[in-house]
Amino acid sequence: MNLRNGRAIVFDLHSKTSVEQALPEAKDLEAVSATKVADGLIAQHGNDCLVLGTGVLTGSLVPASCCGIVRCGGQRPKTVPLLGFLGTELKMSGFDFVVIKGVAQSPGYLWIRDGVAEFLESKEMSSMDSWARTDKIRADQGDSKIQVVAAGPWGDAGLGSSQLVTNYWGGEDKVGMAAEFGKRGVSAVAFRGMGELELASPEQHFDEALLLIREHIERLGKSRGLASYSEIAARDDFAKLAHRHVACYGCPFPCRTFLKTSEDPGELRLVSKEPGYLHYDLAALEKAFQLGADASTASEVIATCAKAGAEPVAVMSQMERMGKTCTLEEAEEVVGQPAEIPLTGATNFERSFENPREYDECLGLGLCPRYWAKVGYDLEKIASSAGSGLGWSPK
């Protein structure tokens, strides 16, 4: 399949055993939208069941085509974007989804590569948080740019409030997936491919793309990372500590910046271990600049609570009711004592549409959401620039 592996595979933790399936081919949009796969093959294999996976658009010359997907059946179906290099790391390792079933009988994480699944025992992951947690596959695989998707202690402990951090970064998990890793005795899942993709006109599909990411660039002028979506992020103090500005695989307009809190911003290098924090998380800022926390505090916060797997929104809402202030040592506090709080409902990257049916989409295109939003959503061109990888013309 042009642009597609055409194959899941399917990890039962319980037997530590895999099989692959081989996807349907289809040549309708709709048909292979990612969460209408992911829902086939949750039918197929059991509510229980929970899914990462790509679009069809993941890992092509698309402008911003970086998004994977996780998504869970049951009577509230819910759905995390992967962004960042995860979602084309998931299909270059050979499957365009992975089917997870069953219960680990000791925690552990999924090792994906090359066409290769396998499930690790690590107990002592258990004590570990998020970061600690990639830093240590990445060093027992031997590569640094290993992509982890990881839980943290909040989402081994099951809590509604958890979130799935990515890599060392969090702001896509606003539902509380984490828990659902950490039901299942799954630590991490991490993924590592040196796959490639077929396309059907590549001189074509190239050409396109360039034509659209020359129009975006010319539409949206310079790039300020964070600020250049949202007035959260244009605070003089966020400024001052900004270090770079960080896209995701093919976007030309970076939406995360990085602030250095532990050294000179204007440093070219990492001196310290932990410089700074990542930010893409726009609810996150606005509930801690909301507060009165400052820019390096606020990233100091956001950071803990990545650490744990803990989604920040909801931490700081629950300082706010404690009658705590948003410091770094009141949030050391409540995420130290993992404990059911409730979501607050903060929106993250869906917050850019209006139209809910365009974000749902995005995903299950491959988009990032929060650049088609920012440059216009225009299904018309990005089904004609798809059509010259794909070998056929979406509807």
The other form holds:
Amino acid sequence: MNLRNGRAIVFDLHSKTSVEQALPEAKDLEAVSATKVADGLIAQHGNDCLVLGTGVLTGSLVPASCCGIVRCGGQRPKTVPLLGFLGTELKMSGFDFVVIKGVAQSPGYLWIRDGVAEFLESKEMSSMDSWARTDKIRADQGDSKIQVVAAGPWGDAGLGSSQLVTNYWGGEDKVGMAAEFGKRGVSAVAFRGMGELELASPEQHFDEALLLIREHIERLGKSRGLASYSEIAARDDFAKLAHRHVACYGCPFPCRTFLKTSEDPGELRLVSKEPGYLHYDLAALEKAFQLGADASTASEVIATCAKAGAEPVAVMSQMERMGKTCTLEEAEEVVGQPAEIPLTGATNFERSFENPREYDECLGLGLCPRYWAKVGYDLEKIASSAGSGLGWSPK
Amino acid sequence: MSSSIILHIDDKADYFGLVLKTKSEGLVLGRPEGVSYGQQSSGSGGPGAKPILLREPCDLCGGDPRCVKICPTGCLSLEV
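Output block for the form predicted in complex with the partner chain, input the form predicted on its own:
What follows is the entire complex, opening with the chain shown before.
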């Protein structure tokens, strides 16, 4: 099966056992959409399942093919994109999908690498914030490149206003998916793999992807990081703290801008271990600026929310209701006492497309919705480039 | 199609570079403060270093490296 592993792993948290499941071959982009396949797996294994998965193009040479998803079923199914290197690393771990069943007897993290999955109990992790969980997993497994999607104390408490954090950063989870981790006793899920993907026509896939990238770069011009996607990041105070713009896997027009708040943004050496924050959550920045914070304070407040695994717009809205100012101290006070506060309906990547169907389609393929909405979502061109990798002509 | 290049990264500090396996100089580590040769630093060590150690040394794709051509952010270039 080109560009895919052709298998899912179904992990039962209660018994800590897993079985592999072959995924059917399909030659239709809609049928292999990550969301559709995830829904099929949920229908098969029960509505209480949580599915992490990849699109058919995740990890391909098609530009910005970085995405994975987390999907849960029930009466109101929810989806969260996984950006950065999460989706790609999941696919390289040897599985296209991970189905998580049941509830763990004791909290811990699911560790998936090179065709193996195990649940490692860690009560200690329950008292850690999301950043410390990522650090612990990488230290325990001896690999700094492990990709981690973690809940924090807010997710552990099953709060609807929690957020999943990918490695150290937040912006993907605007639906409280972290609570789904917490309810199951899952503190984090970690991926690492040295897998390789087969391509039907490697040279042709390379050449076609190269043409797409060059066409896109010519059209988009020079990247200004997050400011290329929103004027909210074009403010002077934001620009002054910008250290660099960071791309997800395979993206030629990065939307992530790292602000250094704890050291000189011009410092290139590895000096401070926590020098600042990687911004790509537009909704959080908008709310912080609306409340009068400058870029430095906004970074500190959003980082505090990321560590706690709390959705930052909900937290800042709560601070506003309580008559608090948007400062680090006030934010720490609110996130330090996890409580049910309302989600505001804020969106981040979801707002990339006006048409939600296009958003779902793009994400289902494993492509970054923000990038592809910016460059012009053209399924025909994507299908043409994908075909040389897949070995069939997508419809 | 294979690769002889991996990222050297420290996420929390947003600090990164590249590790290239060469025929003549072994592993070459390019970081913001400069180039080093031979051994990898601790940041690229551990099991994460395996992929690069197990791979073929870079042959520059016969003189026209694909990594330079497809580098999405244009960070890579070839100096002869």
